[in-house]
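Let's start with one chain on its own, the form predicted on its own, as structure tokens.
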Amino acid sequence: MSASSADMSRRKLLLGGAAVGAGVLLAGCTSNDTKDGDAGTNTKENTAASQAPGKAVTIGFSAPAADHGWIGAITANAKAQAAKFSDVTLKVVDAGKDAPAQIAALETLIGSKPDAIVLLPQDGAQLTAIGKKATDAGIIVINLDREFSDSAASFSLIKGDNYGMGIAAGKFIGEKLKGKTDAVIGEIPGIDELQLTKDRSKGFADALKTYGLTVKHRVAAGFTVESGQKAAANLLQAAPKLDAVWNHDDDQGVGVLAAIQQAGRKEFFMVGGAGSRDAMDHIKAGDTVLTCTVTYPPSMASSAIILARLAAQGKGMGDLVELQVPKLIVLQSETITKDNVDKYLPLGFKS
């Protein structure tokens, strides 16, 4: 995380900055549409009178292109939630393929004097300054996921939980390994440099730690098919014999569970990440190693665009009290197995 501790326990004592769980603040009546692509798309109706009609407001919004699904489903998402207001006008900048594209394309929306920008940056530090531009500039701006270095740079920012996702995962492999203290686990990252990735890898060892596992085989992956098939077939050739996997990235998973079979390995189980209605799919049909996944839901986009219509117009949340939109949201990282996962299924982005 970029901003400090103390920040951190600061905003979460102030409900204003309250550390909050979407599912408790955006919780409503909920569309789940298989547009865009077939991406999938999740949306909330308009149901509270904090969603009644109000002042015509502009949202812009940027977001990396989609080379894997969960960026994909982000960018679908925004659009079918401002797609759901009458009163929201959504203009849809392209951010290029680097940072400073990103920012170049930002230095335009805000000339056009949008009233709100929802921003999934390239890279969170480098799009502080433009972030921090916008707000001073008057615009309400929204970051989505990928954090500024500097909290003054949005108004509020939304984002899923990668030290949890971790949790998440290292409880479930942990309770299925009980007692057996010596389990080999395998473990598939995204990019390594990437702090979420850090993040991830932390909360599962620290999980593991508490069943008295470790993790005895690491290979790095980079969010797509061919890498998570490279990264999965150079570990299944280490490990002989493995217990329990997690991958991290159910995009990436694709290509992981191509090498598994690939390789005729049925002796370990695995988690997921992310939430994909591919790894839903395999969860619900038992048909591979693949037995649960832990959630980071792309659904976040939606919010985010709820959030920003909300500020705008000078509202706050409908179950709230308070007069303003919290300052932090983060997202639970939700655990898919057999047993639920009808209930997701909607919920499942197409890798």
Second form
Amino acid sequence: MSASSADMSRRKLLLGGAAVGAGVLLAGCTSNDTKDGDAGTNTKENTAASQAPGKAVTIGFSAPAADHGWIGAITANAKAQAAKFSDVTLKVVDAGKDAPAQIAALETLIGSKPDAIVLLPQDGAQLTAIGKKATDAGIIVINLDREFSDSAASFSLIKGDNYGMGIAAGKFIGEKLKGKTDAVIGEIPGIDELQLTKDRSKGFADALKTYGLTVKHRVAAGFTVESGQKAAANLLQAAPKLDAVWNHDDDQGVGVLAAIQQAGRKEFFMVGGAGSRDAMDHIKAGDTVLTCTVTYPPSMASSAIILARLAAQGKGMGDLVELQVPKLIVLQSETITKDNVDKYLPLGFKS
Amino acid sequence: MSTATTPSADPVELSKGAASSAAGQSWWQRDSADSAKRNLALIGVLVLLLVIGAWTRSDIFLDIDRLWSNELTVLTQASSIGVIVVGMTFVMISGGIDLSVGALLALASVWCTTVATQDLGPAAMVFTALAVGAIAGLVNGGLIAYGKLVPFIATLAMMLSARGLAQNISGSHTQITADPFIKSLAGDRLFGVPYMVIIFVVVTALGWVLLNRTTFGRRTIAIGGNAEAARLAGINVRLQTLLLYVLSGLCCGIAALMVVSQTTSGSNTHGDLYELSAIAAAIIGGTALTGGRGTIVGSLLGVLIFTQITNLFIVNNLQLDIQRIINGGIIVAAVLIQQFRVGSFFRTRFNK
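So the form predicted on its own is up there; where is the form predicted in complex with its partner chain?
Now the complete complex, all chains and molecules, led by this one.
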């Protein structure tokens, strides 16, 4: 009996205690004040954490061999950014000349088990399987610029906006030639077969259409200086008078500008593409027909290294709330003119 | 060469004996007229292209000022590849081939626009371009003549290494030059004719003289016709072969300077696929891959035809994919016509 009454009292005590506890808890819950009142908004902690040195990570990097300035800048930027972090070891592997060569190089890289891989594929679709393989092996894969055909093959994708680049160029030209519907507009794209060229040209045409303008002369070059010179020389013969020209690529733009100067033409203005240092210098000096360039920044390689580091350390992005880096980042195509060129000069890449 | 034309079409055999045996025949019946007939046909193609131009873009091709300006552009565009074709024609007539021309152009363009070279002034840039081309040609020639490598393999190896070295030196960057002399080569004109065109014409003329009016040219044709016979005849085949590749390399050096001037830069991407364009132009100009036959004028016309076609496509705002198909067709058509018509057709028709 006593045992049972003692049992009872113990039970009562427990129940009572629980009730009191619940009451206190409930009372506490009536308050709507929260300790972390800025939940769901940016936290300084995230920003600070993203910058603070974390556990040492190894990041593998693979991009096509530099055959022109832009790709060269991609690899250079990645190396420079990685060198700024004391907790990052960068392993650059040669991507070879084509997709199969890059796949072979990546197989070796995956075998060495890096924490993350930043990958600018020779061809997005062809490299998707190897991206998936790396992801399945627990490696953080940051897909740079050329998109995999399956988004599950990468942790995050950061890329430029080719269509938006065309829009930006079309808008700049449209604003300048507004109302002049008989304006003669030329276009010098890079390699015509590439999807990126098609996207750029479509954006350009779409933007011009809103101003009632169309492209009258279009000559494809090949992203090289020499092809730019040849394309432009012939284009200038086809069009004795031009109002504006958009040249998709500042690397080939060196040749395009040379041809324009050799022909002694200056009745039109030109918009460039990508944002090379040389193009910016000309825009700043105002010594050529080049008055503007729309960016496709190779600085994205630096950003990709930053993303890879954060993701591998399990951190979110500073200035953002989420505890993981975003899945997809599409960069703006910015318009550089004489007015803002000084701000962009440090980002200009060497042709 | 088709068997129907017989070796007597070879200019090397245009010795006194052949000439006297041909005496009394009409111009058309002489075998030596074969290359002239071929070239006339090529000129016909060029005229046809201009007629197409006049038909599709009368505003350009029927306006004398714009036609002049357009054709000067065509000649300027043809100039660098044209200089290379002169060297290529010599090599091909001797029975060889030079696949490294595009890569040598790239290497010379990069080497002559490095900061170190540019600091030494334009004379150093010119010297460097020519020297790099000639020395690389010397290596090609040495491997082929004395190392007994097949020309295809030796120059293929050079193509890869030279392009790689160009990439290595330049770091795959475009090396821009602001040198006023180099820039003036492409920008300035003499009596209204761009210097590029003048260089092109001078090199071609020198090439013609060298091939047709010197023993060097005769030896070249002899080697291509039959190397063993040439050796037995006392020609130093090895030395001659070596010199031919040096000549081709030198042409690449000149062309490199021209491209540097036109693009105001040196780059490892310069001269892309020039080897194929040069071989194609030489072939439709009547140069035999087997050697022993070919003319400078024919190759020159070959270059002009390709360049004029490109120009026609661009002034008509057409895409270049169809042009590639047409270019391929032209090569086949030109060779077929040379093999069957010029040789046998004329003979059966006019020489009954």
